[in-house]
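First, one chain by itself: the form predicted on its own, in structure tokens.
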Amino acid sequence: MSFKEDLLKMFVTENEIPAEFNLPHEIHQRSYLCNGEMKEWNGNVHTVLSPICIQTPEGLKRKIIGTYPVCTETEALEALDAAVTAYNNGRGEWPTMNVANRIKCVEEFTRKMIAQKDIVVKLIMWEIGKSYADSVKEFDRTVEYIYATIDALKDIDRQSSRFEIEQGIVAQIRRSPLGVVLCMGPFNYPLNETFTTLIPAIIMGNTLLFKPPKHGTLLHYPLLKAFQESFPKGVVNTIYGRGHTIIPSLMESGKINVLTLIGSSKVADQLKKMHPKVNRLRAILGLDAKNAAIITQKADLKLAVNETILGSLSFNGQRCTALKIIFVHQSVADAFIEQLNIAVAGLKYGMPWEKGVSLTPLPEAHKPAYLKECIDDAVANGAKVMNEHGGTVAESFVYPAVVYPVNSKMKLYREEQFGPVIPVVRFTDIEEPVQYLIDSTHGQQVSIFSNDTEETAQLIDPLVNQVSRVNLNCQCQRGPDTFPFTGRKDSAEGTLSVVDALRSFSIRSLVATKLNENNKQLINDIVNSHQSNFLSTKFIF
């Protein structure tokens, strides 16, 4: 039996799916949230096919999970009007609501969201092929993020609850919303990374148009009623359909104040150019990345291999923070490759519900062919697949490939593969990987593996000016969520962390006056009568 045939055996029949991990039924979404109403949809729908294939008498077939609406420009513009009306030039109920009450709404939503945990987790697993254990972690981390956001906003508001006096001027400085936000999340963390922009955008008083990712749409459906019941009408509106059909008219309207996108820099550039008043558009973007690892001759190879495996193959390498190219000093390259191959061979592959599984099917139908194209191109330009069975494709599954030695002629040297392929580059002079990062259009993170103090220090100083995060003897990663998450060059715009996201979706505003008896009396009267939600000394506990 060939290895490919062995891989194909991982796919099971419908009856062999463990009941506790299976969906109770197909989910056919026929409604969407707009202006506080769950509106019925009778038009075209998109069939959601899982990356998990099922053994049938006719052969392997991707499991049908359900369907969702393919709405048109008309419905998208209706949702935009709802968000614009709810914001009402900053005069709406939500943007003028005090912080304490906005927090109560988000807390209510979170309670309702937690009640849907079981179905949302299963949908993450079935829609994108993420392991069940990691799907649970994504849900739990998202809830933790929401509560951390609430705590951070309380801290910000406490600091803003006092008046400042400077040069005879008394002022109160608070953060106020920006307007209507268009939020589009990624498929690889369809809940968590979407909510790391969506939640801070809402809680700061903005109104929202939310387009779920193509892979990872249905998992948001069980949460729509929670949005509807927790927020005033028009605050959260969902839009569905083909991005190229519904998004241009939204941007061209000039009514979008904030664009938040986790995706490709090419798409972000196109969308920003559509806005008629680009200077009025704020963008919070998490974009492409080609994070490198630099393994010097003074590295702990065992540690470097373990972290490379985690960094390059967690969720099949489908993470913006994944290690996507490995530079290793020629003196330790052979030993590194040998240990890396052993580590890859030790990873468990299979269905997402299997305990301890590391490698699972890929959600993007075109991805196996693209990865094979990258590997073939590398081989044609002098590289080899170093690990046994590397790059073997079995329907939606791709077995990891260690490709070495990669050079500048190859697609894998520049392109973000976003999948289970590990390109390894041999270097003799440390300036080679440094120059690679200087020349790269990406600038998110880098990992340095070295136990030499002087060598590490000399790498830190130039690299912090090329990327936003330098990791020492560990993989690239986003967390903890309290740390800033951003990138240079084409990798990001704006900064996300619990606190930074709140700042990104708001602007500092102040009320100020000359400090004299009349104005002191005026301010005291407003504060004591609680007639203003902005000018207030209320303290949130």
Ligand code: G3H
The other form holds:
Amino acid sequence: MSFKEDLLKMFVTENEIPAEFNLPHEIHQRSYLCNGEMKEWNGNVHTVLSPICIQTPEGLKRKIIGTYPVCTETEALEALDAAVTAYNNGRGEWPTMNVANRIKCVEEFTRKMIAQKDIVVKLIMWEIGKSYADSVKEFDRTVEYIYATIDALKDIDRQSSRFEIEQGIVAQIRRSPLGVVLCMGPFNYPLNETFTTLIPAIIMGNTLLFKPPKHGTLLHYPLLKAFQESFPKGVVNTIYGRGHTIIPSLMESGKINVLTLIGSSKVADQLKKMHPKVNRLRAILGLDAKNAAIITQKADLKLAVNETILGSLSFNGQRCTALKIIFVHQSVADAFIEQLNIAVAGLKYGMPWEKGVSLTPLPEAHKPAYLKECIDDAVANGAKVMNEHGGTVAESFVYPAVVYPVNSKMKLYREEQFGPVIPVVRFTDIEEPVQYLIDSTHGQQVSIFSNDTEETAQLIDPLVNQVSRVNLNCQCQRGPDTFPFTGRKDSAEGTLSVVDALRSFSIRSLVATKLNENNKQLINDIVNSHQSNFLSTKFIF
Ligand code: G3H
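Now that we've seen the form predicted on its own, could you pull up the form predicted in complex with the named molecule?
Below is the whole assembly, all chains and molecules, this chain first.
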């Protein structure tokens, strides 16, 4: 039996899916949230196919999970109107609500979200093929992120609940909302990464248009009621449909104040240019990345191998922070590859619900063919697939390939493969990987593997100015979520961390006056009569 045939056996029949991991039924979404209502949809729908195939008498078929609306420009513009009206030029109920009450709404939403955990986690797994364990982690991490956001906002608000006096001027400085936010998340963390922008955007008093990711759409459906019940009408509005049909008119309207997107720099560039007044548009973007690992002669190879596996193959390499190119010193290259191959061979592949599974089917239909194209191109330019069965494709599944030696002629040298392929480049002079990072269009993170103090120190200083995070003897990653997550060049715009995101989705406004008896009296009267939510010394406990 060929390895491909062996791989195909990982897919099971409908009856063999363990009941506790199966969806209770297909989910056919026929409504969407707009202006506080779940509006009915009777138009076109998109059929959601899982990356997980099912053995049927007619052969392997991607399991049908359900359908969702493919709305048009008309519904998108209605949602825009709802968000604009709810914001009401900053005079709406939500943007003027005090922070304590906004926090209460988000807390209520979170309670209702937690009640939907079971179905949301299953949908993450079925829609994008993420292992069940990682799907649970994604959900829990998101809930933790929301609570951390609430705590961070309380802190910010406490610091703002006092007056500052400088040069005879007294002022109260607070963070205030920006307006209407268009929020789009990625498929690889369809819940978590979407919510790391959506929640800070809402909690700061903005109103929202939210387009769920292309893969990972249905998992948001069970949360729509929670949004509807937790926030005033028009604060959260969903838009469904093909991006190229519904997004241009939103941007061209000039009514979007903030664009937040985790996706490709190409799309972000196009969208920004559609806005008639780019200076009025704030962009908070998490974009492409091609994070490199640099493994020097002085590295602990075992550690470097373990971290390379985690960095390049967690969720099949579909992380923006994944290690997507590995530079290894030629003196240790053979040993590194040998150990890497053993580690890859030890990874369990299979269905996402299987215990301990690392490698699972891929959600993007074109991905297996694209990865094969990258591997073929590397082979045509002098590289080899070093591990047994590397690159074998079985329907939606791709077995990881260690490709070596990669050089600048190959696609894998520059393109973000976003899948289970590990390109390894051999270097003799440390200047080679440093120059690679200088020439790269990306600038998110790098991982250095070395135990030599001088060598490590000399790499840190040039590299912190190429990327936004230098990881020592460990893989690249976003977390902990309190650390700044950003990138240089085409990798990001703005910074996301629990606190930074609150800053990104708001602007400081202040009320200031000359400190004289008349103004002292005026300020005291306003504060004591609690007539303003902004000019207030209320302290959130
Ligand atoms: O896809 C990019 C994510 O932000 C990566 O997050 O490093 O925690 O997996 P992570």
